[in-house]
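Next up: just one chain, as structure tokens, the form predicted alone.
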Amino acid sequence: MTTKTPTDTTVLNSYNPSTGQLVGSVPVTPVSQIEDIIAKANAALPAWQAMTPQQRADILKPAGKVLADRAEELGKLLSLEQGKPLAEGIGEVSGCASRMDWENDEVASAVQPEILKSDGIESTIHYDGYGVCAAITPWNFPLLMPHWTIIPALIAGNTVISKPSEQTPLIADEYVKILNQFLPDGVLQIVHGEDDQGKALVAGDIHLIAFTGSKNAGQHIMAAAANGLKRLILELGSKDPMIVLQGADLDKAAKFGVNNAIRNCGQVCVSTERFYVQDSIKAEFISKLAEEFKNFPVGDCNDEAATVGPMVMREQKDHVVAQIQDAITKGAKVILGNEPMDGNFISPTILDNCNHSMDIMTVETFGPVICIATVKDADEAVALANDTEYGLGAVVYGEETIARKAANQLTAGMIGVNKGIGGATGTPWVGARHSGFSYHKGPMGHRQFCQVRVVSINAE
């Protein structure tokens, strides 16, 4: 929300979702200034693109030490603003800091020119920055998401204008200030505000839009970008399934399932939101889920005993509560949770007897709810898991051969067999269907920030 100070300066206020108390404020960027900000980014392009990718990567590396040295301070700010437990806030900052050196080198290597030779021809494939990149990032990982968008965009040779979520402007502002200690003027700028600022940025003289957020917002951005044929990297919504079959290690499956559904209060793009459990093992699996729930008490970010914070805003809590009530009305059974809680806090919940007539099995929840549907076999589980418009992640637990077969039939960008979706170093973070357009991470993802240019000559 915005308000006005006594001097009539428009500011964006950031509130602690646990208490409602003001954490801090940043000035809102007037829409009238967006054109000048974009012009400054375009003016900074020639000198920035004249450097090699490795030179750009090396310029940014010292920021990693600053992040590491300030991890506790910045992690506390992040947690106060977003709500996640303090250890997770500090971990988010420390994780970005620890990866800065090798990830920067990975990006630089990925966008170096490549040479191909055949039939007397030598072709050099160049990976050039597009130009000005708008990095529009969400509130659920308010430092990590700017980090994994801004860094590859810069090293690839783009200048960047960051537009963080209006829910978490403070940590994003600090992050940009840290990077700007080492960058030339105009290479990285930040815009604060809500929809008006985002729309003005998308409509401006930019060349690439990297957005993470809801499917609906992504569709609006895609439509707005069409007139200029601006390049897009969109990570959108999801409704990730988990299939649990006979032969699964139910202890490991339950531990993963609860953690992946509940962490960050379920506010994760790859949260497990749908469980398809084979009927012969369902009772035992639910018992193990309930046992794991004991490890996820709810509380304020400063409560060392709490591992689940609040929803980031009341509207998000209302959405989750409404989905739970709709499911109960349609026959879902509450196994655990669904207890009234004050403010933005929500009780982590297990629902059984769920089906696809319920919004909670088809519409993104983004909250700490485990929804269980019973299936007779792997074929039924796969059919239901694929019955969605989304396709970011999916997980299968079961006897290895059967689980692998099921995994190969799933429509998702990232699939884990008897583990989470995380892949080997260098694999992309990619979605299918309505969960994404283009992708991030790894050499393949880093090149999404580049225009490919092929120069061919006759080889002696």
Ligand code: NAD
The other form holds:
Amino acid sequence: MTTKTPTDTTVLNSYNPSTGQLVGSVPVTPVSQIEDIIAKANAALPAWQAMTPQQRADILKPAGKVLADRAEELGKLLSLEQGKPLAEGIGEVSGCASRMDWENDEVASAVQPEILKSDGIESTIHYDGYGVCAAITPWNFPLLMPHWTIIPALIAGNTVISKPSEQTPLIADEYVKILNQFLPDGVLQIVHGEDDQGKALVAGDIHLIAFTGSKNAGQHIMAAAANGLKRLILELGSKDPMIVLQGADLDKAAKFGVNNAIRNCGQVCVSTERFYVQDSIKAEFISKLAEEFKNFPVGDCNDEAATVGPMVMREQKDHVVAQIQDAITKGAKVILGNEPMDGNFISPTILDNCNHSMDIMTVETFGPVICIATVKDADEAVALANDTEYGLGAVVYGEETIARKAANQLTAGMIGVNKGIGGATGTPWVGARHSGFSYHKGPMGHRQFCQVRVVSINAE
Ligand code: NAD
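Starting from the form predicted alone, produce the coordinates for the form predicted in complex with the ligand.
Every chain and every other molecule in the complex is listed next, the one we just looked at coming first.
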């Protein structure tokens, strides 16, 4: 098994995390060229900002059809370099394609000027692009994350420089090429490389940084952005809790919990990483989790029976294995899993008797582990769920009145009651505390890509 071992610094190689085989390569962008790339993005701004948001949205719409037509081929590439099952790779591409028309219209509508009148004054609130936006994205949804960031940034009137993860450059490169079939020159460019390229971009003559990734990188970016007071959208890591109380529909809770902890091999920012389960129902809940667990066999992305792929890289697997080991040493009990596996594959695991002395209950895992702690009631569950620096998503299953009360006491950006965190159309994707700074999605989120400008006149 080989993992990523770059030997040629002019080339960024992308390896299949299941086999270690080379999937393809892109040229690394020399750091010395980044200034020129930024200058080109600044030069493209006036013509791009002279268009209306709807014109910009319409220019991009045909890219949706190209993505749809090529969903199978692109989904295969995505799965080969990221590791997720082929159906999920194709689903990621076709999902972005299918939303392109109405989401573009939603962004355009959110950033239209608004008029307010009172006391003989008429004010127009304009939502202008900031300027050049660096869209820096991670590997776990290697097409969806660039898409979520680049589309609203462009329609809002920014020019964009994409810096995709060094783990998954190939699918991001294809995506940018597709959008560029329809965009004027210089409006969207791509920079390939590791964090040196990201740092050079952040330090350059740009105006907005839309970053999705780890808390540590987000903190570095925030510090760097202080020089020039660059605007920031940071979508960071988490340690999402799930509370399961007496009165919950345990079948539904177990189905949701296992899927949300294990899909994409646990490499989802809103994966359920901590379970707080009321003592009176814990035994029954665990037996239902164990039953549900059988639906998640591990395998290569081309193995149709497999619903869980490998971890994206060896370092990620080592981190998860070390957390499991630390938990066992401190008293956690293995209910299922924790079998040795080759290469980047890891055995999904259920651990009981977890507590907050363990790294696995406090530090982001980003792996397929269900960690259960016992609580006596909702108050104890809420206190433990809030005992974290993070706050992206949280979920409560229980009798509805009690579950709603607990939900209203949780410090998180997105909370599901007897369901996952997904909100109605138009709700933002937002993190609290160290999980985020600003946010995106929905009309409120689209406006985060804009400078607000108010022009007022006497209206009498
Ligand atoms: P990462 O922070 O290591 O890297 C993300 C991107 O930032 C990469 O393109 C990387 O090259 C670049 N980068 C790293 N350091 C940088 C720096 N100092 N300056 C500029 N660019 C820099 O994250 P990752 O390992 O790719 O992704 C996993 C993380 O992403 C997890 O913590 C996960 O929770 C988080 N995530 C959050 C959300 C969300 O919506 N909140 C969504 C997906 C992933």
